[in-house]
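Only one chain is given next, in structure tokens, and it is the form predicted on its own.
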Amino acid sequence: MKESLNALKELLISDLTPRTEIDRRIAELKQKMASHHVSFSIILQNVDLLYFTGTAQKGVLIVPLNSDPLFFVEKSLDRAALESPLEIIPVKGDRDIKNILVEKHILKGKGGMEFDVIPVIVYERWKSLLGADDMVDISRLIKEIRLVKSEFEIEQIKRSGKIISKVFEKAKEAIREDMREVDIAAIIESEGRIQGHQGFLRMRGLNQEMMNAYITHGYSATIHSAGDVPISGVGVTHAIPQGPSVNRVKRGIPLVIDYGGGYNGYITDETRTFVVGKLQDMFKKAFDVTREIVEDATEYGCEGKNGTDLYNRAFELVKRAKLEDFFMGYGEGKVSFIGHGLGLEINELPVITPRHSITLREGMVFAYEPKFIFPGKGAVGIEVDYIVRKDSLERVTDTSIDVVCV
């Protein structure tokens, strides 16, 4: 097994979870369980078994209140037993799983299920093979537990962040005057992956896809979309309509570069404008606006602050420009926030909005992004990634939040 382990960390270039990291996280899980009346939570969802287990191998968690946790394992076997530092029970399926319980006298009580990404008929066959009726979703425990990161987390997050910082020096080199949005793509996502990017993002829900790569500019970034987000693209099909798209740079007119890093499961996403030349007045004004928010977050925010003060201090430098009708996106697609929990997946808590109150811990993640969308004509936006310190909000990337010309 230490052969073999050897072996496999030859290959990755990120480290697996401690022990520690997973004791303290299931830890975690069985107060929530207990403050709800949870006598045990089925966990199948990827993300969710990564952070509980330390691999996404295919399984079953299963976390009895009042017991050690059962990591049940189809397949890979081998992999799983090398990556998570859980005991692993192999099962050939379901079953075997329903089996394994009864005879350990824990399918009792109230059980927990992450409602908010398990199908119906993979509920409704749970709750049949368990024979269990009380069953209640878990989801929101899950993400109240990811919310606050720990320090390996950052460490991650941070690796991550070093991936963007290399991607957005490889843009500045690459841009230029008529070269077709998915040939920047092409060129920025190569890099990420030289510089170890994992290949792809996550994003919890129904129908949420996400590239990691986002390149647009003028006419591109006005076009809405179905996700909510303020800038998407058009892409290059209608089957996947989002991303860059075969639209040339002008020279003048804001190309605004949306990227996610991805280190060992772990996200970030910042973004910046480019610009071939120099910015329209416009733009100019806009792009001010949007690093004067970015820069007072930065003084303003820390732990023990509310998001929603956030937000209203950015709105209420978007209302002196006069620049509402613009501010993350206009009509049907404008969104309803400034910025969003990262993690594990690129929609975690906190979500910071005017309407959802929540108050900055230490150890928190997220995204602030104001952008403003003039329909028709192009957009400007700032992208950065805070870490939530108890003094101050920490940037995880160094780079220049300036207008790059090229």
Second form
There are 2 protein chains.
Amino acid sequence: MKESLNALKELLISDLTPRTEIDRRIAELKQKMASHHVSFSIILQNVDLLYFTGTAQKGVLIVPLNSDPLFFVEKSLDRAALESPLEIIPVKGDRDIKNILVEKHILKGKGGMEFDVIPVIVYERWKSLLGADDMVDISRLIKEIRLVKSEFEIEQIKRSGKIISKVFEKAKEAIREDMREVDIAAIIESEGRIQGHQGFLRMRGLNQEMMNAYITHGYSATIHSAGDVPISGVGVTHAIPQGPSVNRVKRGIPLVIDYGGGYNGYITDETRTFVVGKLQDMFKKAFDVTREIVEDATEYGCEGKNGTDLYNRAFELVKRAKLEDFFMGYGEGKVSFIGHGLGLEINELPVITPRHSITLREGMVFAYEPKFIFPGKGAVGIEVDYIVRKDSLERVTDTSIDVVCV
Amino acid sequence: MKESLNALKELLISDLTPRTEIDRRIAELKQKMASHHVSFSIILQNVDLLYFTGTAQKGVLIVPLNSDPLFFVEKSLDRAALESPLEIIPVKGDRDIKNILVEKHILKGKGGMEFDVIPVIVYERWKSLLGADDMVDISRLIKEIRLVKSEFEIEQIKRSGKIISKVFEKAKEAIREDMREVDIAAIIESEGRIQGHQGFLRMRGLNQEMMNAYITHGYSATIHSAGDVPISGVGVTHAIPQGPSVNRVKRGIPLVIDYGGGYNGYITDETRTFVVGKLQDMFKKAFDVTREIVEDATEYGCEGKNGTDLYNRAFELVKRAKLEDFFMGYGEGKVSFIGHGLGLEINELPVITPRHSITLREGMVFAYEPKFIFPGKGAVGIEVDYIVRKDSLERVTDTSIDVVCV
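Having gone through the form predicted on its own, I am curious about the other one (the form predicted together with a further copy of the same chain); can you provide its structure?
Let us now look at the entire complex, which starts with that chain.
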């Protein structure tokens, strides 16, 4: 097995999480736990486990407020040991964990769990196993820690962005009149894989599902989504009502490609507008407003600015162009945000919306996506990813935001 | 919007769920509810919603034991109305639902929810919203209903299987010495998309994640998985420790392709063993045993037979070949089943295992996957999908189970 594991390490194209990262993350969790009077945290969801342990193997992380974290692993022990800087405690099941926790007197006071993702059945089992009555939700604390990215994380995000750039280049080569949206998806998803895409993207919460590539064209971009996104596409079946469809590309009509990069767990999410020939005038005019909005945000944004101001500035440009009715959707399909946080999941904090004020801090990373959707006709838009810096918003990719004419 | 929706319907490549299906499914749920003394069920997970309403739009289905189901939809109203044979009740949020339920006197007695997938936060909100104290888990009831497939469902499953057949043909054309596993994945996932694959596959429960294509070769097939699967691959990052890696194809060493078809929500899941040149002797010998196991099951199985017997017959063949140590994995990586149910999710009932007895009934559909994994060296195996019939096990695809030499 040892030999195999060395070979395995050789196969991973991306870096393992450094010990300094893990130590800092756990220290931050303890700080938050202290201020919320949580005595011990039970981390079960694989993305949070990955964040706090460095591995996504099957295990449970217990973080007691006043002692060292205990990382129980069921399988694979070898792979977890290879990937996590934490000491591994091998267990066969939950009972072993309980016995150790009782022995170490850890089960006192208030316990914390990830209420936003842990199913009732798992929660009930843990509560009864531990004999713990006083459990509280720590998902908000975890999200707040994950909100600000370290330079290690930003490096992964930039690598993730490079996959997007390659994919958009490939799209430019591939798109032809009369192709189906799914055919374009087939080509660019394939390119993503070749460029090192991790395989799939993660979205947190019940019923949150997503694909790597959303190719929408003309009216397929205008169909309302079940999800809280401005454009989701029709899909090929009512069973998965999102993503590319068999709709065929026509000249002059915008083709919107929203693609999610994924590298070492980190997600990037950008959109470009493509067209065969030249964009029809109404689309061109709206597209120019989305470009103005992105240029204004790039100019204006930096640490200390407020997310709501960013939204409001965009909305001023929308009003000036008299396009309010189509901004970020229309009717029941309209969404209330223009940006969303990125990290190990695609729906992280911050949300850039008029509904909640948030002051930008260095290291926050978010997708910014002004889009217009014209009922039945088509959509245009841009989505770029920003890293918040002291004096600027740094773009994750350097891919042009212009309409791509093919 | 009307016009757009007609165009939308034209775009869906697969059939909507017929009213007769929905009526029967809800009637079965009520029967189960009656025998478990559940007065009303709250269905929230999108796959169960799809099963009982015919749409995966954002909504909540309330099934009272003694009156008609109430299907509340938040968005998209138009798309839900197009797809579901049930009457749509438009709502803006949970409060609207509560008011209607109170008005109709539905909130009496025991309520049921899907405890295996509903996060604590959602459960707590619904409990407090409805003022309901007496809630029980109905996930087992739902799984038992979904266990037996109708002819409509079997038709979708067969269409899903056709995608697999095309994908295996493509793999045969594509595989060359020295290619990376990810390059093969790029090609065959792309082919799946072109053939109408729905985009992704669903797996039920916390931390259950999967890809469409698992390409493993030599030792990458032998690395233990975090999941309850015999072979998962290494992946390209510790953040998503499964799937194809950058491992390159060598002559004589088995390349195992485990691919999941997806059509109209329905998942199929088959595996074939490929090789450049000829399989080395030890692999060939083990492969022949997996073929014998599949042939024996195909010969033996039908309604009325027991899943455990199926497993035991396979295990007899394994023992005869003295390959027990490598059957369905080795060490901590060994799994305790040889087959799993298929449907809208990939981990449905029945499970074919010595641990639980299950009598096969007509309409059950399961993947049957004898595999051998040799530590550090490689794996071989076959996975076929079966539909249980009165007098036989019907194969879902007609693709040969032989080793594919390229």
